[in-house]
Amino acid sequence: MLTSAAEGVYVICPTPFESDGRLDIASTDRMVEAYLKAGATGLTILGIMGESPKLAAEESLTFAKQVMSTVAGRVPVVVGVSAAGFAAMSGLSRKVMDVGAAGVMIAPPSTLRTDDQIVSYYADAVEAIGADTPFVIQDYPLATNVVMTPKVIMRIIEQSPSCVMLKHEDWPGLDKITTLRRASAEGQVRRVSILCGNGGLFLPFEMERGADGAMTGYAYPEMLVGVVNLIKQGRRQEAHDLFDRHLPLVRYETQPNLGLAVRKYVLKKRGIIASDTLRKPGPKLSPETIAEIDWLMERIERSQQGSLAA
């Protein structure tokens, strides 16, 4: 079961479809085999960069049924099972939980206006989830639309003894981090394990303000473990040297709407998934861009022969 202690990288995977738009089964091993050799302590899937909205909910069931039977109990599985409703969320919630889930993941719907209105969902929320399964509070301003102030993250951590992971993604958002950090250490609310987002653009700085690890699907997860051990380690030079290095990628990811179709591109190249296939609707990349990511990666590759040569 997910705990409050998880940390590390809980890599987001994407969901692999082969070029007529089904379910690559095949991919789907592949890149959990290549999550797991790159560090990943953890995984997460039907997040809002797994298409979850695309999937039937036949599909969903069977995509996480795949990926935690290649698991195989080797690290945790966390589950999206956000929803319109709640019957769809308890169903979801209940049928990953038997087969193998270790928590689930709550994003808040952009209906939420005020603080009583957000912390009641989740009140809500875990009802129809069952109060022993563990669920982490997914904070993504940019995509929900809902405000979620550290305040509230405290309430709900408060009103629900099975909260016990945020998935930090706000923007800006690392003084939030501190203030949530600070709460706990003097007291005023029980420590719950922060992992953070965002494609890992700020994830040396949010290692530092106390965050636990990442959970992002960056398609170089290799950074995202090495940065988030050097930091661990003291070596803070080191680890920003690392994620420089990446980071002319990483911000190229980060780009609105166009960010998956870009890290399956990779990923593809990679020969971690087969295709770079998205449901519609989708963006496609121009010729242009994918000359642009193909540069990219080529200073990626040149500069870790650099490194493994120094």
The other form holds:
There are 4 protein chains.
Amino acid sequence: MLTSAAEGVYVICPTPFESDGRLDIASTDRMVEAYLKAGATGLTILGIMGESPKLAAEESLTFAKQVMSTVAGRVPVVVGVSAAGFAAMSGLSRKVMDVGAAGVMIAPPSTLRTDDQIVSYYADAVEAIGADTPFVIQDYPLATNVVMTPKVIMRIIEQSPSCVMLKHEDWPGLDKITTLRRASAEGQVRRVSILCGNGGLFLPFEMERGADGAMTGYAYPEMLVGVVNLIKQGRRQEAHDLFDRHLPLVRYETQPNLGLAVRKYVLKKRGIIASDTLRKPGPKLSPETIAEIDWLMERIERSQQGSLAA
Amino acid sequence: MLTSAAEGVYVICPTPFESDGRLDIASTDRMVEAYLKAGATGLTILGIMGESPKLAAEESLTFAKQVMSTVAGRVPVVVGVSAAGFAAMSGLSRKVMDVGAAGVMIAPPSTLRTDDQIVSYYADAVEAIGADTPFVIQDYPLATNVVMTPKVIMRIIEQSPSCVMLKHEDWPGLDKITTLRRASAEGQVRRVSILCGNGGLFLPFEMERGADGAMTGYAYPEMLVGVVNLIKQGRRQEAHDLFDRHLPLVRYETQPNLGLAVRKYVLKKRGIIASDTLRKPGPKLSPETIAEIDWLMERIERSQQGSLAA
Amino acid sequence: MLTSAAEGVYVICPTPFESDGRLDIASTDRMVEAYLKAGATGLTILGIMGESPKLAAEESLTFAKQVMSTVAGRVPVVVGVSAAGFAAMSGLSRKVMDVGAAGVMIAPPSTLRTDDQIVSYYADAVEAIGADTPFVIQDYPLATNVVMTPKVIMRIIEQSPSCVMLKHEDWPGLDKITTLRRASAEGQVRRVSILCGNGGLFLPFEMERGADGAMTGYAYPEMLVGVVNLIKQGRRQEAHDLFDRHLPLVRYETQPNLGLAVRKYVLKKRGIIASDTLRKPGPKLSPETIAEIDWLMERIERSQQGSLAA
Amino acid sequence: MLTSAAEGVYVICPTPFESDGRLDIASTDRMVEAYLKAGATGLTILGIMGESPKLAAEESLTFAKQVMSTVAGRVPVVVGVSAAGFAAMSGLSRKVMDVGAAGVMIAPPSTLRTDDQIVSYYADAVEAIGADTPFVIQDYPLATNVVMTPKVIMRIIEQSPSCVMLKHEDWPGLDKITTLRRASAEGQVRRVSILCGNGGLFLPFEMERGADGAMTGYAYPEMLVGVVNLIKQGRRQEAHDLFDRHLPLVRYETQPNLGLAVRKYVLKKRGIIASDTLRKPGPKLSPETIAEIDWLMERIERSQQGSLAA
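To complete the pair, please output the form predicted in complex with another copy of the chain; the form predicted on its own was given just before.
Up next: the whole complex, starting with the chain shown before.
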């Protein structure tokens, strides 16, 4: 089960499709193995970057089962269960926990506005998934349009013992990590795990502010693992050097909407998945874009940092 | 099958729940019969006001089957299939058409912005539901945040022969009806049915502008039927007199979020459904609100216009 | 100076323009006199419905001075000073207070999200206008996209003694009035004046919930005055009867964007202003719309309730 | 006067304030000289990053005059005139053109939705500023929430000969440049200058896609100048090498809201402006943030690329 002690790199998995749009099971297995080999300490599936809203309910479950069976308990698997309603959230949550998920992740719906609405939404969500299901708060205003202050996050943590992690991807958000860690140090709130998303764009600083690791899907996850470990070992310059070599592609991958297509293309080129197909509605890469990604990959790999699929 | 000739009043059905939140089948049957008795020429289920996002996939289908079986072909049933992704939309659409739906209704996702994005979304949606499934465009910017110009609606109509109806609830939107009807008269676009929503707030004027009827769920649907018929008979003063007697409650019911709770309370008080339970997240009626609804109902019924459940 | 004891009807004034778009001073004077004759206990200028963002800074001041000089102290004048920045807000506020405004009104900018952001925005605004300038909180989520809980409003009232009024136009918002009045009764928060906006759409109920009056610009303000007085006298049926006769036009006037054009047309037709010109960008009334307004006015006036300009 | 042939780097100027918030004239002069020395081919003032909404009308004009007088015709100066209404836009535009501005820049208001609304807004804006005033379209959806397709931009260019430039900061937006350049090459639309914003985050690729330069305010503008020149000379690897050395700080500076505070801090530390004061509402840099900026600056300057103020 997922706990507040979680750390390292939980790689956000895309959902691999065949070129005709069906789930690609073989690529799923290959991807899981590649991520574990890269040093993932956990996996996260069916998030925004997993195209989860584009899957039918049965497909979500099929995919979750496949990942869980390939992982076979080697690392915890977190499953995104954000849904338009609590019935769907409850159903998916129960089913994935039954087949071995370690916990679930919940982003707030974009209609929430006030502090109280957000806190009360998470209370209802906990009722829907069950108080014994560990869950992750996804704090991603750029995608959800919901802004959570540190105070709101602390209220959610305090009201639900099953809240074990914050997926931090507020932007800008470095001071939020500092505030939350200080509050825990001062005994104002229980300490939960903080893993950072946002494509990894600020990872070295996030670690230095007190994060426990990353939860994001950059197509060279071994870089994320390397940065997290170097920072933990206090090797700051090396961590930043490693990160900065990848930053041009990290930045390219954080382009809204386009980013997932970029990521799948890189994963395909690295031999990790067979096809970079996205389900509709989704962007198509232009020849110019492909040439730019090739250029960025070449520059990274020339600097000998890319060895995951090798 | 739903066609461009549809007219009259398609009553938007709420989804009746037991007080513990389960589907209430007995109330569903009673509601269907009450609506047909009130003069409904069609029914619409699983729309925004049907709490469809709060239903699990199986529940949606169970409810749709129940309605269809009770209706037993007496009027066409339109089913809302708006979904976060095309896989879910496709699945639900196919299943409800199989059990006898006359057509489906699709609202655009709130992420769409440009004219081309909207038109292309509907092209993809038609691919998902199948080109032989008649569909309704739901044009409801207040809820979807998507603004469709008449030009965009005309492009969707032209690109898809299976588009047979516009559920018109833009606000303000009277000139849009005039523009679309003029465009059809001048041969610029195929004529489709226009049924109006928005709680019925502008119904008499909408009819006079060229709408074919209403598709909304006001809790005294016999008023909607009456107004539509009076306008068609050219009895303008009577139509407005009838409408204006109900306007205080119509207005009360169009309060965002609260409106559905108001509507269910009225339906319960009229003996049409057993419980006014809403699923979470949903508002609760305060005692003050209940007293206000009672007052409004009393004023309507004193004027002898309320006789549906009698 | 505006105080927490303010009550009655503060009519929201449109800004009358000549047909070429220049300020129309003669109409301004005529309008002020008509509103005072109708029973206004105050006037509010340069609000959203006063097209204030479309005025140059000098024009705003010219218009404010003209109104103040015509009013000549007979009733308090509140001036909208909402602005994109505090320098502009501070400048306008100081200038209008210097020429005799009773207080200013401030709506929150649409970028605010969290409770703390809203509360802190009002603290900064008070610094900008000066702690001795009485101000009104404009709570109008439909226009501002900012949602204020009762708790947030109470925090603003408590932090600033110069906060003397809430312009209440949340929607739905009746329970908010009840909550705030109860909190004052229980000593949790200082009692401020509550005047209701939102086109007057819920005025009788708002009065019954504890509001002190209306601050809105419906084109027959004598109806607003009548309803407020009847409710205060406990003549409930008469209050609702009077209100309901006007509701069809009230509803027509609350159409976003179009509403102001409707209102100016009615005021022109009643002989109160010379031209119904709106500055760009603004809607134009179609012939069909004009015919509908004429119809609604005729139905109201036939019921002998319209006698302001007579 | 600004023409479609504009190229190079138009540096977006912040508005320097004294620590008490007043305009800082001495820093303004120093900043202008530093930017010109860095190779700026133009300057842009009173944009979003110039805190223009926080300036009183008189202050905007004072600042514009000061910049123009210091520049003394050495390079063109573009002035942001986006405003809530056309009266303010017209007034500011006329005044700054009178004192020597080369052109103005206009961002669309966030209320625009449909293609036609956007195109028609620019037609009205041209009427407000005068058909002989050269203007720049600011296409910045992240800040404005208005999405303009290439087709919409082309319609604006075609309807107004005075449209001479696109400030491109759509995100992702590389394919948009390609599309517009292809359309010009194929004779579908007049070729205008494209300068890129968005903090410079994609500058080398933007140049390769056909942009003519940058219009952004990164605190080491000599890097922007260097990249633009290297790309024009076909020295691709060197351009990317130079850019990538700065990317960690570029990325840090593109954090919404916080970015301007970061930029002003760097400019202060480089001796270009005296104080990094922002007007309210604005973020304050935490000690942790300052330490991170120091770290990033040190890494850049160690690589000997930072020599502007030296």
